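Form predicted alone, single chain, as structure tokens, below.
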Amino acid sequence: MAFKRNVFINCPFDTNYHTLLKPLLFTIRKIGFTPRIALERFDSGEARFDKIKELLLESKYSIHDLSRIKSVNEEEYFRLNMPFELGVDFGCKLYHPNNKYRSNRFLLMEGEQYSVQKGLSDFSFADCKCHNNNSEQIVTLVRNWFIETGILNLPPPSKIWDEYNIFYSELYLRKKPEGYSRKDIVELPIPEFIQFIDEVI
């Protein structure tokens, strides 16, 4: 059962996506699945590729977000790990022996509208969600792909961004009396982060 409830998150981790993973992880919860994303837990002696692996296999859908394919500064690289995990899942999806994954549902999720066919044409024939890199659309998006996947009577998307936004605002005042400093609640660890979602829906 756990499987069929599991969400493995492919997603950019640097600081300013921060605004959008955290409503994304809630919005999961929220409808009663489970986020399964590689920062929930770390372990130097771990092969990352391995824990990715582990996960996808866990998991019968999968948000791919392809929002930082694109370079933004002079001589920066663009990000490849996104595209190659969405890559191994698809793989997966298509070749592994086991049948149940031939049912796995994907969502792709862009920043820039048709960025993903620019940059990775062999999946122009996907269907890809663009965000806007905006954190009321992440929400809409994902609550409408579950929908969509058959998942009904959800609350409706500005429900649970209202729901968010008060979660949130709570999350501050717990945390300020026990020591957390705002860098530190902004900063929360992710296994941290879900368990206080857990707390309070």
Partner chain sequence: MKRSDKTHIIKREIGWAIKREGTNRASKIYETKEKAIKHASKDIIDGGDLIIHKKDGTIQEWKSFKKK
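Switch over from the form predicted alone to the form predicted together with the partner chain, please.
We keep it simple here and write out only the one chain, dropping partners and molecules.
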């Protein structure tokens, strides 16, 4: 049963991406699904790829954000982890001996329109959604994608976005008396953030 409610998330892990990752996690929980992300637990003894395989195999849905694969600064390498994990996920859908993976659903996201088409033309058949690196738009995009996959009767995007903002004030109210600074709250580690979403929702 959990398989049908799990959403594997393939995205960058740096804190600069948290402005998109956190509303993304909130939206998934808000509409009743479970985000599965390699950051959900930290175990230095566990090989990263083993963890990713496990999460992929436990998830019917997956969201792949390819918005940060391009190098930005001189001498910086391009980032291949995300396209690699997309490929593994796609391979699982096509070739895994268990037929349940044939109906897996993917959401591909990019930060600039048509950028994925330029860098990954083999995937040009896929409908890639552009979030424009905007926190509000990622909420709309993810919520609308769930509707397109047949998950109906969801709250409107603007309501989820407003609730995300209000959720942040709740986070602030509850954590500040415990000694958290505003910076601590904004940089709350992902497992703690997910735990707090569950407490509030």
